[in-house]
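The chain below stands alone and is given as structure tokens, in the form predicted alone.
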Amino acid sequence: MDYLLYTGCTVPLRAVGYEIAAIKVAKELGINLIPMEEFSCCGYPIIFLDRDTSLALSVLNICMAEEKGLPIATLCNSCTGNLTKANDLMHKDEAFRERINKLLEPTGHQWKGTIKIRHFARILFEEVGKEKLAARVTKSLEGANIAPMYGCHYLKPTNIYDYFDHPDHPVSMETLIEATGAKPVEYVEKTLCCGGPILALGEDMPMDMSERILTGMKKGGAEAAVVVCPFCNVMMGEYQSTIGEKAGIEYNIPTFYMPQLIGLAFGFTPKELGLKKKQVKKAFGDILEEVE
């Protein structure tokens, strides 16, 4: 199974250890994830500055993806969001479909509908399944209460991504933990926007909307969380304490990438998952004996 790996921006910059333990994992399970160092932003930063450039040059990206002939794998959900929404309005709005063409015209490149785009937490979902992930634990992460974060763009628009799970009670993100032995946290704000979008207009707004998450997993009792997403990594990892320190609250909950928990599971140490043994033990505790 191959798929074209889309880092998009942030991913790189913010969050290698993410790329490294997706392509660790992908490996594990038979998926390769091949690197394309043609890809370009997805545009989605300026989408409310100029709707058709931030969607062209999704398509732009999606069309290399097809000169290559292979889907595309995603890790970051504003990527995702941009990826698919201009793909599915290729595909079914005539006017906007020449408009982008005619935008492309100079590049070389030309839109033909023929992948697909895929987030790589999907992917798990529902082209590997819980039972196959479950079979290749060596390591079962039983006893950790884990709370899913899915955040604005892994779900929605759900006409975009084929409702292939509830945009208000999904499921999708609690399979997989449950997948490595884990026992997933309910609490309702696991959907809600964490503001990383809005970080460049300000902090204070992103905060307070990530601090209604963050309360919300510590009251369900979470000991660690896991994310899919690195605008939500960097709101509920690197601003935790900032934000527990203006709410006067201490969550303690580090945070993790899916291929991560999923590669802790696995076996993989640490290290080789961009992860520090201080934020294994933290959230694992004697669950995982020896961290390397």
Contents of the next structure:
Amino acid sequence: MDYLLYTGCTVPLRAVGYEIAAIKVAKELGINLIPMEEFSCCGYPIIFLDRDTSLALSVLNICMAEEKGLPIATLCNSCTGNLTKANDLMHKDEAFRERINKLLEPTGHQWKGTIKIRHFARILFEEVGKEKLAARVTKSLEGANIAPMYGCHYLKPTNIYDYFDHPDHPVSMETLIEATGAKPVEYVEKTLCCGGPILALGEDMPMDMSERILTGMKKGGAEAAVVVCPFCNVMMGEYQSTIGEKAGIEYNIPTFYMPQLIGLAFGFTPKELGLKKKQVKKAFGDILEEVE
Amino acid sequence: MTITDKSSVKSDEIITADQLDLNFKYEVAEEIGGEGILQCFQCGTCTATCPVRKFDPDFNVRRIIRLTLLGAKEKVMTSDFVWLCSTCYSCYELCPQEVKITDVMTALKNIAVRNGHAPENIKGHIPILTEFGQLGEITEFENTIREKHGLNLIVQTPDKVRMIFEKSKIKDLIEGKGGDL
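Can you now output the form predicted together with its partner chain? The one shown was the form predicted alone.
Up next: the whole complex, starting with the chain shown before.
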């Protein structure tokens, strides 16, 4: 199974460990994540400014993948959303297709509609499956309580994602967590927005929104959290201590990207998954006895 | 509070008919993604489910839609609150009238931009994307880490992004050249 790996802008700049782990874990499962030599921003950050320009950037990247004859695997929820939405509209809306084709004209690319876009976590859930993942586990994470955090554009809007998971009561991340032997933490805030997309307009609102999620995780007894979007991790991970200080709560919830969690269960060392040893010890020190 | 006590209503919040642009709702409905607005029957499911509204009562999606349907164009265009929609799609999923509110909010933002009301921080994405083709520069620092982990080196190629930007005239759009307010 071959996919072109579309990292988008945020992963190479702020979450390279996510990319490292995704490629390693995929390879173990017989999936080649081939790097895209040429790619640009998916356009999501400028959708507030002009929808057509934003989605034209997504279509540009889809065209570049089509020319390689391969589907796209994504790591970021926002990239997944913009690319999938653009591809969906190109298929369904003739007027949209005409306008975007005009915008693309000078680039020499033409949309053909031959490929699909899939979030890597969705590939693991749908195309690999729990059984095959569990069979590959050598260091079970049994005993760990891990909170899944979905973010928004991994699931929603459901009409562009073939309703592959429920928007309010999703199960795909829980299924992947269970494959590692760990127990998924059930908490009602698991599908709420981290506020990342409005971070450019000020920190206060996203910090309040993320505090609600982190507090839900803490109450649910989470020892670690797992995310599938670099922006969720900016809020849940990078901002966690600042949010905790403001709220007067010590969260102490190390965050991991889904492929990093699965990679640990596959027996990879933290270093091989772009993780810090200290972080892995903090979350799984008593389970993974020898953290290399 | 008695019925004559208006102390909780600020005078600048009272909407009078002479401020209304009755065509505004049609302008929004013609905008890409704005089509659904005419289907709204004001049930308020959007406001109830909004994770932003939980922390800022002024960000009230039902009210924004109602103001738009009334024709309070200037109020909607110049207020900060349209920008607070984080595009989480919670309301989009639950709306019983398929208003596709997230798309309507994007349409409102796009119209506001064309009328010269784009927030500076979001406008700032355009020069960065023009320079790098991505939302930041990949330097030798990032590529050294990539090499160490056996990842491909990233060479940023902004040419095609620039071509699309030129064709869509985004630089004029964000300066409000293309609006009618």
